[in-house]
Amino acid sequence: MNDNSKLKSDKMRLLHVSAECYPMAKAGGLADVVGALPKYQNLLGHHAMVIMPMHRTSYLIHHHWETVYKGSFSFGNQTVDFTVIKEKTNELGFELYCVDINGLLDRMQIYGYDDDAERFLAFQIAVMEWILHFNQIPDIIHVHDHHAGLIPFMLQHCFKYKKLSAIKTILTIHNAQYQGCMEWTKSNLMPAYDEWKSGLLEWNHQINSLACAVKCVNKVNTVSKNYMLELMNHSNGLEYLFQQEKEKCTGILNGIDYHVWNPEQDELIQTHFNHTNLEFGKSENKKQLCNQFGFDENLPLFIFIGRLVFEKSADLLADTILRSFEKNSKQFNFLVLGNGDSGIELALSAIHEKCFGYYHSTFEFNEQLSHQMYAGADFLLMPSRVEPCGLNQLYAMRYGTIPIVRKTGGLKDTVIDFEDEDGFGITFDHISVEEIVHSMKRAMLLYENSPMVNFLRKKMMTINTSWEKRTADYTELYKSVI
C-alpha cells in the first residue's frame, strides 16, 4: 500500500449524535464541543456530520435548510412522521442535519418539556431510521450524553437495525448528573428489541439512557481524565458501573474552537490585541467594558458567565460578593452574566442596591457580552461544585483573564495555582463562601503587582487549549476501536 492509499484508508466517516450544536442550539459547552470538534475532524480529512433535533432558534429561522429524507416509524400505538433537513451552506465546517418532528421536537428551547424521555427517544429512532438508508454507513457513531445514549443499544439489540451492528460507537459524557431515565412503561415505546438484552437498559430499576450507552458502546470518554476519576466515587448513582467498566473508559480534555475565540480577530470585542500587546488589549477592552457599566476602570474588576445553577455553585455568589464588598471596603467591581433558578436570580438583585455603582448582574445568554467581558476583566470567577470540564476558564485563558477555579474535573486538570510551579491561576478546595471571599482577597492583591499579572496573562495566553490538539486524540480513540 502506498502512502496516498494508507492516508485514504485512515480517513473516517463520523456521524456526532447530539441535543446541542452550536450556533444552532446552545445551553451550555456540550453545544459548544459539538459545534468545534467536528469541523476540525474534517480539517484533517475525516467526514464528520452532526445531527440534532430541529429546535426552532434563531440559526434555524435565518439560515437555508434542504430537505434530505422524510421517513415514519412506529412510537407506542401511533405513527410518527420525521422529516430531515440539511443546512445548506456547510458554512460551519462541517454538514449540519436537523430532525424534525411536528409538534415534538419544533420547539423553542432545547430542554424542560415533561414529555422530554419521549421527545429524545423518537429523535433516535428517527436518526437510526434515517442511517439505515445510508448509501455508505458511518465507521464511528459519536453519541453525546443521555440523549442520544440508547443509540448503541438500538444498533446492535432491536431487530430492524441488526445490518448496521458493526457500526462502531463513542459515548463522551459532559454531565453525568443528568441520565435520561424513564419508567419501563415506555419501553413499549422502543423499537422491538431482543428482550433477553433487556438488563442493558436497566439501572436502579428504570430505564437509564446513560447507563445503557455505558454499557453497548465500545468506548466511554469525559471531558476530562480527572472527571471520569470522579464518577467513580460521585456519580449521581452510577459509580459502581462506573468501576465496573473503567477498563473502556478514559478522560480526553476539550478543547476550544481558536476561529471563535481568538482575541486578534474577535469581531464581538472593541480591540483586538495577543499576547505581545495585551496590556494595551486588556486596557482598552476593560474601559469599554467598565463605561458601559459605569464602573471604575482602575479597580480589578471580577466577572462570572454560566448558568446560575447549584451545581455552578451560583447559589453562593450573592453572599459571596456581599461579604468581600464589606471585607475589601468595594475596591473592585463584579460582573455577573448568566440564567438559570429564579430564586439565584432574585438573590442577584437583592443585592444591586447595596452594590450600586460596583456591581451589574444580566440574567440572558449573551454571546456578544461574554466575549467582551473575557477580554475586558481581569479575573473569571468558577467555584464549580460539578466542572466535568469547563470552558469558561478556557476562554479566560485565552483572553487574558486570570482564573479562580476551585480544583474539581477539568479545572483541576487545566487550571494551576500561581504560586505553584508553572502555574498562572487562583484555585481553592472546598466549597464555601469564606474560601470563595479568600481566593478573591488573593486576586486582588496580586492585582496589585502589574507586572506579575501581565507576566501571568502572557503565559496563559500562550497555552495551546485548542481543538486542533484534542481532535488528534479522538482519532486515537477511534482508531482503537475500528
Second form
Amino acid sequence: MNDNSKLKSDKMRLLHVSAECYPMAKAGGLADVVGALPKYQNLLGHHAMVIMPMHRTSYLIHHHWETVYKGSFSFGNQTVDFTVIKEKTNELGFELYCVDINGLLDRMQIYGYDDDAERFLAFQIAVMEWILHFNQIPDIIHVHDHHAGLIPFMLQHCFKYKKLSAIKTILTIHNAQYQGCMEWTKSNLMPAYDEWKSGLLEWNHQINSLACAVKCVNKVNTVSKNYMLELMNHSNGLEYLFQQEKEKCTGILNGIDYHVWNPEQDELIQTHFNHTNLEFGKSENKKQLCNQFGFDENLPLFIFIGRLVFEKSADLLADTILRSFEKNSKQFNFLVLGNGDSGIELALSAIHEKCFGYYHSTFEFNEQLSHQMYAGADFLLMPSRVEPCGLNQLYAMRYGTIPIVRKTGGLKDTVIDFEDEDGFGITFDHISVEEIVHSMKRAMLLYENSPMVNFLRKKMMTINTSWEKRTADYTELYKSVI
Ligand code: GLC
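Target state, the form predicted together with ligand GLC; input state, the form predicted alone:
What follows is the whole complex; the chain from before opens it.
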C-alpha cells in the first residue's frame, strides 16, 4: 500500500479487523461500531482503515472497487489465492478493504456456515499476508471479536510475520458469548508457529480464538465498563481468564453516529425535529406510524427492535404483550421489528389475531422502518439477558423515545431510572414476564403525565452519546500501549 500522507507524531495509523462493517455487511451492533469509529478517528487526524471479508452483499454489488493486492498462502495442504479490494471513493470516511477468497468468503451470509472456522482462519491469514507487504505498517491493529482473535498470536509467534511483531494490538469484545472455538486439528491450517507458545491458543482443550486474543493483545476492552465486570463472573467459561488478565482489561462505551442518527436531518423519518420542538415532531412521526399500522395514536406506543433471540429475551415478548394487554385492557400499542429464531417469530405471529388493531410484528431487518419507529414511539423495550453495550437504547434516547431496560451490561451504564437522580428511563432488575409487565405499567402511568414525559424526552435528547466523545477514550487506550 502506498501512502504519502504525513501524519503528525501523535496521529496514528490504525487498522480495524472485523467480520462486519456497516453499511457493507451488518448482522448486529458490531457493524455499526466498526462503520462509525474509524470515521471519527479520521476526523481527529488519525489514519484509520477497516479490513473485512468480502461478503456478497448489495453494498458490494452497488459500489466500485479496485484491486490493491493479490497473494496466496498455504492452508494445510492447499494453496489459497486471495485478493484485497478497496472501495474506490472512500465515501464512508475511511478506507474500506475486503478480502476475497473464492468459494470461502464470497457468500451471502456473514456467519452460519459449517466451515466458519476455516473461513475466518483463512481471512485472518490473508490479512496478515497483506500487512506483510505494507510500505508503512500500522501503529495499532484493532481486532474486533473472535473472528479476528488469532491475529495478535500470529503477529507475535508465526515465524513468517516476525518482522511485524512490534505492532501493538487491541481487542474489543462486542459479544463474549461467541468465542471461535475449534478442534486442535485446525492448528495444521495455521502458518508455522513457535510450538512453545501453543498454550496461548488454548482454552479448555480447544483452540479458542477469543481467549487467545485476550492473552496475546496489549489491551482488551469491552463496550461498557459494567459488561467487563460481568465477564469476570459470567463469560461462558472464560471467567478465570478475565480475572487473570484484569490489569489489561477496561471498558469504553460505544457511541452512536450523529451523522446517521440525527432527528433534525434523518432522511428516513417523516418529520424532522430537535429538543426544542420535540412535542410536535414526536406526535407527527407517531401519527405516521399509527396510520401505517392502524393504531389509535392517543394510546402509548411501545416498540421492540432487534434480533429475535434468547439473549435479547425476545422469547418472553409474546407472553409479555398478551399479559400486558389482559392487565391493561388493551390500553397501548406494540410494534415489533426484527428477525431471528423461527420459534420466536412463530409465537409473535400467533398473537396477531388476539391483539388485532393494537399490535404488529415485522420480521425483517428494515433500516427505514426502524428509524421511523425510534422517531414515533413513546417507549422502547429492551429486556435483554445479555447486552454488552446496546445501541438501540442510545438511538431511542436521541429520538426522544423513553427506554425501558433491564439493568445489565451497557444498559445499566447508559440508562438511569426516572425516579432516581438525573434519571430519564425505566429500569428493572430481573428477567421475568412479571417484571417486564410491571415496567410497562409504570410507563403507562408515566404517559398520563405528559409534561413529565416531555421533560424526560428533552433531557435524553440533550445527553451527548456521540462517537466524537468516545473516540478520545480509544485514543487514550492506544497511547497507553505505544
Ligand atoms: C453486540 C452487542 C451489543 C453491542 C454491539 C456493539 O451486538 O450485543 O450490546 O452494543 O455489539 O458493540
